[in-house]
Structures are given as C-alpha cells and as structure tokens.
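Single chain ahead, by itself, as structure tokens, in the form predicted on its own.
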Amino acid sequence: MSIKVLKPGLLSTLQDGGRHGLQHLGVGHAGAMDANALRLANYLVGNPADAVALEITLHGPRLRFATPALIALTGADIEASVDNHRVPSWRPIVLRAGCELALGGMRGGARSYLAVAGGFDVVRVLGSGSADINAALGPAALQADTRLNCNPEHRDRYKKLWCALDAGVGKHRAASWWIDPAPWFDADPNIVVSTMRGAHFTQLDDTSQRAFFADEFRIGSESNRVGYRLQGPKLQLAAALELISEGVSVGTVQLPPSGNAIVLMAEHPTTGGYPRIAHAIAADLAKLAQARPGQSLRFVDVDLAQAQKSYLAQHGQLERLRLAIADRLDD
C-alpha cells in the first residue's frame, strides 16, 4: 500500500515509540513528541503501541490513498475532510482506494497523529523509523510528490466497517464509537505541568525559587521539537556554578546564562552543562507536546511519590482502553 503526499504540511515526519539506551553513545531519544496520542491512534487501528505514524504539526499535509485504508486520527484538533466531507478523530476509519485525506490547521494543539493499519514500512535506523530532525537520522520530513508504503492493511479487522464501505456511498466510513479525547487532550491555552525539583533548584536565589512555581512563563518562538525556550522572570543562581555536562533527559528544565530557562523535549541533547533546576513528571509531557510557541505556561511543585502515582493512573487509564479497543477488532 502506499500515499502519495500532495502537500507535506509544515512539519510532518514519521514518528515510533524512539530510539532507546543509546544515549551513552551520544543518539538521542526521538519519537513522538506526544507518546500518548500515538498510542492511542495505533491501538484503533490494530497496530501495535509504537508503530510507525504520522506526526503532523499546527497544520497538516494532503495525501492521496493508492489502496483502501484503515486510519486514526488522534492528539490535536485538526481539520479533516475527504472530499470536502468531514473526517472524525479519535476513532477508526475505513478510507476507498483513490480518495484524498485533506489535514489543514488545528483549532487547538500542536500535534495531531495519523496512523495506518499495518504502519508505515520505513527503514529503521538504530532501531527505530523515527525521524530525529535536528540529528539527521531515520525518514527525512514529507516533501511533495513523495510517497510513503505502507505495511499490508488489517482487512481481519473491523470486518463490519469494511463491509460497510464496500456496500455504500462515499469514500470513507467512520465506526459509530470514538474515544473520549478530553484525558489526552487538554485544549485550555493555560498550561499547568507538574515538575519535581531539580539537582540544582536550590541553587537559585530566593526569588528565583518562589517565581519558578508562582509566576507564569510564555512559550518562546524558538520552541521546536529539541526544547522549549521559555520566556518570563528571569531565574538567576545564589551563586556561579562550576558544573560538567551530565546526562539530561525528556521534561528536563535548564537554566542557561540568560536566565530563560528551557525544557528539554523529544530530540534533546544527550547531556547538558546547564543547571539542572527542574524535572517535568512523565504524565504530563502530553501537555508539553501539544503547546504552541505564545502559550502560557505554569509549573506545580510535586515529589517523586506524587509523579510515580500520577505515571501509574496515566498508564493503567491506557491499558484499559487497549483492551476495549482490542475487543472491538473483530466487529
């Protein structure tokens, strides 16, 4: 199977779950930027939770099917059509050979993902399909006149809604369920992350200290899929620090000279000489993922109890909803 990108979008790349335990040889991580919402579109279609997608970002490409397709579409919310009708997210959908996916801007978020049924077929590189921007490894962003293959569709699965399409009118079907988005999706503009303190909170001042979770920040327009730069108080240290770079990783907050602190996102650098003053928990770097540069921004002050609790409910919430899709497969 495979699709012919018409228009690529501003940024669009094929993402999986990363590249992992290869940061002591200085590759990073990579990946989705938001982990969950490509969860979640992977499961609708049968795949496998770090199956290759499509990563689209504030505006999305147009793509023709050569074959009929099943889809998800999850994360931010997108504009979708086919044919000028209205493609849904959140829930699995069955697409005729020839038709055109139109993805235009998003009402809210920053990242919406596409998944296929079968995934991508792309070249892993150091054990991913990942494409890493700013490293130059996996699968370059979608250019036009592209095509993209596809592994073989699941036609197993969802059997009733292929039927459907077979024996109707129009160039998709939509299952009559859908995944509520609002636990994945948070679309108010006024972000609250929860972060433990870092190795070097408390070598800001005083003032420092308390602007860090009372004020409010601003995502800057620099902000990209390495990190956020934040704008806001200027945060300064007691005292100068003689530090060496040290191991970073997704959701760390660095304080450079400037006083702008920055948080580290999916293609951050393996190590870091910037203090390290903060920690975004695991379960909310989905809010991270789908902020906006000129987004406001807040952080909680929480302990690693509180992280591990608010990880645990994060992943069980998704292992239920695995299992619900998984016995809807064989409608």
The other form holds:
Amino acid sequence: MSIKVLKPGLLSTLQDGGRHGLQHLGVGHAGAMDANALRLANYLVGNPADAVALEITLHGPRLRFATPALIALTGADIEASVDNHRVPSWRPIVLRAGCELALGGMRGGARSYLAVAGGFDVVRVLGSGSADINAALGPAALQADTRLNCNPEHRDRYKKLWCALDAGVGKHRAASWWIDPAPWFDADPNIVVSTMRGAHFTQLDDTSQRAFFADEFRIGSESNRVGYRLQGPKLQLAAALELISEGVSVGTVQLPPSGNAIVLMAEHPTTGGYPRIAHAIAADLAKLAQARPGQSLRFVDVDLAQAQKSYLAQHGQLERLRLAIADRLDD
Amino acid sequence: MPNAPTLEALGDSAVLLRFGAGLDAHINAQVHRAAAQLHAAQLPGVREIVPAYASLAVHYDPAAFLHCDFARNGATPFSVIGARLLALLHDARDTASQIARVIEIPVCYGGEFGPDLAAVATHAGRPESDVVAQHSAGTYRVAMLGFAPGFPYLFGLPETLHMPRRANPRTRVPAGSVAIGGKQTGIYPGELPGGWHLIGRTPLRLFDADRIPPALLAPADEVRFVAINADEFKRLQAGDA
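What would the structure be for the form predicted in complex with its partner chain, given that what you showed me was the form predicted on its own?
Shown next: the complete complex, the earlier chain at its head.
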C-alpha cells in the first residue's frame, strides 16, 4: 500500500527507535525525539515499539491513503481531520481507501507521531529507518509528491472497528477508547526538566551554579533535532578548563564559551569537548522534545538515584500500557 | 599495571570510565584495551561502547537491571553496572593487547587537494616537500572517531607539524581532505564544515553507509599515509567509486 504526500508539512521525517551500536564509529542514534510518543503510537496499531513512524514537527502534512489503513496519532496536540472530519489522537483509527488525512497546527507541543499498522516500509540504513538530517543518513524529509510505502494492512487487528467501518457510511472510524495523554504529553507552557549535575557543574562560578536551577531559560530559535540552544543568564566557569573530546549522551547540557548552554537531543554528535554541566534525565526527554523554540524552561536538581527511579517508573508505565493495548488488539 | 578507571555518571543511562586526562597515547591505549574487553564480554544491558582520548563511554539501559534488588542496599542500575564494569576490567587486566590493523591511506598532497599545505610549510619553517615527507613518514593511531560519522582523530603527528586551527573555519571542506588541527591530524569523511588546515586529500571513502563496517577506520587502528600524484588519485577514485 502507499501513501501520497500532498503537502509535506514543516518538517516531517520517518523515525524509529534509532541507530544503535555504531557510536564508536561516530554514528549517532538519531531516532524519534519523543521516544515515548513513538512507542505508544506503535502500540496502538499493534506494531513493535520501535517501528518506523512519521515524526511531524509543528505543522503537519496532508496525506492520501491509497488503501485502507489502521493509524494512530500521539505526541503534541495536533489538529487532524479525515476528509474534513476531525479525528482524535491517542486512539486507533481505521480509514477507508482513498482517505485524505490533513494534519495541521499544534495547539500545544512541537512533535506528533503518526503510526500506520504494519509500519512504513523504508530502506534501513545501518540498521535503522530513522532520518538523521544532520549526518545525512536515512530517508529524506517528506516532500510534496513523496510516496510512502507501507506494509500491507491485514485487517486482523480491531476486527470490530473494521466491521463498524464497513457497516457505516463514514470514511473513517475511531475506537471508542483512548489512552490518557496526561502522563505522556504535558501542555503546560511552563516546562520543568529534572536534571542531574554534570561532571563540570561545580566548575561553574557560584552565581552560575545558582542561576542554573533558579532562573528561567528560553529555547533559542536555532534549536533543532541536534540540540537546543538556551538563552537566558550567561553561565560562566570559575576558571578556564582544558577539556578534550569524550562521550556525551542525549540530554547532556554542554556549555560552550558563549555562556549559552546547549541541551543535546536525538541527533547529537557522539562526542563533545565542552564542559558538561548537567544531564536532563531520560524520563524528561519527552518534555524537551515537545518544547518549542521561544518557550521558557526551568531545571530542577535531582540526583542519580532519583533519575534512575524515574526511568524505571516510566519504563514500567509504558510496559503496562503496552499490555493493556495488546489486550484490545483482538477485539 | 595500569590503574583502575574512575566512574562518572553521564546522565542516567550512561557511565564514563576515565583512564586519565589529556592527549596521551598510553592512556588512549588503555581505553582501547578496555573497549575490546567490554565488547568481548557482551554485558547485558550495554548499548554502546564509545572510546575517546582518555575515557570510555558505556551507554546502558537501566531497565536491564530491574531484577536487581535495589531497595535493600541502596543500589542503583548505575552502581550495579559500575561494579560489573570495574570487576570485568580488573579480571581482564593481563590480557595481551590485541594486534592493531594497519591501514594505508593514499594522499595527494598540496595543490587543489591541499590548499593549506603552503601555510603549514610556512608555519613549520620548512619547504612543502619536507612537510609531505614528514607527514607521510609517520605511523599514526586512531585515538577515537567523532564529530561526524567516520571522522578519525589520529595521534602521532610530528611536533614540527603542530599548528593551531584556522581562525576562520571553512563552511565546506571536501570529502577525503587530510588535515592538521593542533597536535592532531584527521580526515574529513564527507563534505563538512571544518577549521583544520587541509594539506591533501585521499581518494578512499572514509565512510559509506552501504558498507560493512561503514567506517574505513576503527578506534585503535594504525594508519600510514602514502603520497600519490594527481593521476593516481583519479585512478584510485574511479576504482573506489
């Protein structure tokens, strides 16, 4: 089956769980910025957690489905309609052949995910179907007239929903249940990100150490999938540091000489030579993924034990949802 | 006997093993030895093993340690994997170092291939031919890859060729450019922005996503540069395409 891109949207890219095991060769992981939203969209259509889905940035594309499809939208609160009828996010939706899915602006957040049952059929580069725009690896961003191939839809999931679609006159049918977006998407414009102190945090001067957790930062306009540039109080080291390149991680907050910190995101380089003043905890990366340029954010001080506790709690929550959704696939 | 590395949490899903500081070939060799030992051990939960000059980043999945009893003794996934890594490296200390691969990189020096060769020669106070002879006489070691897929940072640049980076980085450096930046030499795998001095270019493809492995060079490889002329460059480039 195939999907024709009528309008590409602002920046729509195919993303999965990322490229793994090649960081020692300088190949970054890329993958979905909001990995939780990717997973949940895939769960809702019965795909494996890290299957390739569409990551939609700020303004969505218009797509025409040549064949019937089972889809789900998660992540940012996006305006979506099928042949001019509004459709909700966070639940499975079945579409008749020939439907046009129009994705518009976002009432909050920055990235939505569109999963299609069977997954997008894309050439894997180094084991992943993820577009790494910065490293020029993987599929190109959507363009008008791009044709997206999908694996065939067998209509073996949500049989009752398909039957209801067949029996009715509408072009689509959404399930009567949904997953609560609350733990996974926070529309609150005041973003609070838990961070652990980095190896060089104590090398900041006293004012900067206080400012990092007390003051507000704004996400700069030149922020992208590689990293977010923060504007706000200039952070200064107490004394110059001679550093050499070493491994960094997604969420690492680096401090270049400009004094404006950078939070590393999905397409970050594998190594870096700037002071590491903090690390956003993994459980809060989705919040960052949903932050827009111009939005302000604050950092809260947590320790490693708390960070890993949050990680495990979120992992458990996702796992419980996976099982709950899997139970409904046979309905 | 080398000292045990120190551990640093690199966020909640990675740990940095530090073997020392600075650009030091002996410390870097320890990093590569440890990386090889950890690769061989195939520890569950480990996602990436990323060597750098003096440290090794190990990315892991904290949920892989869920079966551990964290509540009882205040343990965390970090403390569990940290202890396992240190124990493993301690037990493996006496393993003989692996034999490095030796890879020859043909380079056409100067001219359009190395527009900064003259500047490097002036800085070194030697004729261009001396710079070429010195650069291609040395034996280099891949200290780490980073910056971009397949970009090798090489140890072993003769001191006479050390030169601070360009004040104005180029926005586009041609793929295959062999360059000098500070105490190091490196090769640009693709067309990239860069602030190093370009002294030549290799027709070999340093990175090709359709190849296994995709990078021509791996950490700890030994590298030698072989001077070639423009005709050989074109011939090799045609053959490598």
